[in-house]
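There is one chain below, alone, in structure tokens, taken in the form predicted on its own.
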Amino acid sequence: MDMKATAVASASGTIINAIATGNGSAFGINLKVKATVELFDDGKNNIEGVVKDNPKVKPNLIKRCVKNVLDYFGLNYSAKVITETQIPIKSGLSSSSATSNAVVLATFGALGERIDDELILNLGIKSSFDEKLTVTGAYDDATASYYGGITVTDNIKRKILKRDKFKDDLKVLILIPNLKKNVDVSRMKLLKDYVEVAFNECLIGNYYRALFLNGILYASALNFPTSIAIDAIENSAVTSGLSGTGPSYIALCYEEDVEKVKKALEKYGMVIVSELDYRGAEIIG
């Protein structure tokens, strides 16, 4: 029997970064990671991984995802896993959550196992923790990547508080600026009381307001320019802010304003134009 499957999962953008409070929110972006997993029942437990478009990136996470699924089912199969991605890595767009989701889902597909969303998410998050790629477990990013749309989560309890959609049909602009990443967790934790205000906006459905406030707060704490988001808004973006711990910024706007917002952001770096994603992770082919 052929034990092989391919799955995709989405990037996500930040509405509320969970590092300060433990509660977060994110939304799916239509940039995908594709993972193909092939399993061999040879009792050798030898897992090989290839990160196709980033050969410099070590395949540790993708191998760990396959291993954690096989361990969960008590199987000592060998495997080959190949990933390719449209998501810029290490930029605050949840490339590792999306990668974990795609690889774990593809492994379930290859095994012919029943798709258990909760279990898949948790095995993916465990893999990210095992590889020390996450501070909070990134349940907000993982769920937005897996389900698509907006998720609002308690990252500590790994609970979805709310799933939603944006009320407008918006384009997503992603700026990858030429800025150095700087993750200072203790500085971000100082924001707790203020991020709480943004999170409360999020809970009542004021996502644009929440995203902007969150971005200003985290950008300030991490020494990223706050003016970038304001430039986007000045040029007709509906909202804009830092994604994750940066260095990417996201801006949401109507189709007719894309060129204007893009032009405002391009002076800071490369801009990718994408759209909202409501499909999330799925087995394909």
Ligand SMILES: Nc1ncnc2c1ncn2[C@@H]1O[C@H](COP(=O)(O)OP(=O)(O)O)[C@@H](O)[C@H]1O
Second form
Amino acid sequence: MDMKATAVASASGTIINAIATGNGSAFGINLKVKATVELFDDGKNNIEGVVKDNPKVKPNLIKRCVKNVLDYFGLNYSAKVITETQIPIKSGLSSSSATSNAVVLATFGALGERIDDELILNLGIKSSFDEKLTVTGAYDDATASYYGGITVTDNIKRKILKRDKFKDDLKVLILIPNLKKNVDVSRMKLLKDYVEVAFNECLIGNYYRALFLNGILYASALNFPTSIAIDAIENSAVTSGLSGTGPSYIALCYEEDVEKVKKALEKYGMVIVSELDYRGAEIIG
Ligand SMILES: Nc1ncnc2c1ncn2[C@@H]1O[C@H](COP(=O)(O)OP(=O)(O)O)[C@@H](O)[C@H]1O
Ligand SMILES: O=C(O)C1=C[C@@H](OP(=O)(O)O)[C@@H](O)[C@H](O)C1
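Return the form predicted in complex with the ligand of this protein as a structure block, the form predicted on its own having already been given.
Expanding to the full complex; the earlier chain stays at the top.
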């Protein structure tokens, strides 16, 4: 019986970046990473990883994800894991959380194991920690990628405080500016008291205000332009802000305003037009 499965997971945009306080919030975006995992019961523990379409990206995370699942079940299988992605990498769209979700889920599928959501999320987060790709575990990003929709989380306790949907049917514009990623954790932690203000708005469902405020705060701390989000709003975006630790910015708008907002953002770099995702991660083959 061949042990092989394919799974997808979603990118996620940031409403509240959890690095300053441990509490965060994110929402699913319909850009997917696809992972195919094939297992061989040969007792050799030889795991091969292939990152299609991104030759510069090492397979360390995806090999770690498969290893952590096999170790969890005490199996010494060999494996081949292949990923391909629509998600810009190292950009603040949580490609690492999405990839961990997709590879762990595909490995569970290949094993024919019962789909235990929390176990899959935790093995994915463990893998991201093992590869030093996260500060808080990014449980906000991981759950938004896995379940879709909006999640509001305590990343330290790994608790979902709230799940929700945006009240409007919105398009998601993603700006990939020509700016270098800068993960200065100590500067981000200086924002704690102010991010708490934004988080309280998020907890009561004022997601547009929370996303904008969070973006201004983190862009200021990380020396990214704050004017970009304001340009988006000036051109009818309902909200806009830095996503994660950047450099990507996101803008949410109604369909009829896409061209206007896109034009405003394009002077800063490449713009991807996508939409909200409510499907999350799933096994597709
Ligand atoms: N499609 C993919 N295949 C394999 N590894 C990936 C893929 N996408 C992301 N990764 C891993 O995640 C890392 C990027 O994650 P991170 O630094 O957290 O940035 P972000 O989450 O903002 O995209 C990459 O360096 C790589 O290790
Ligand atoms: O590493 C972390 O703990 C986090 C990383 C950030 O996302 P990116 O990795 O996408 O920048 C942030 O949005 C998230 O709330 C917490």
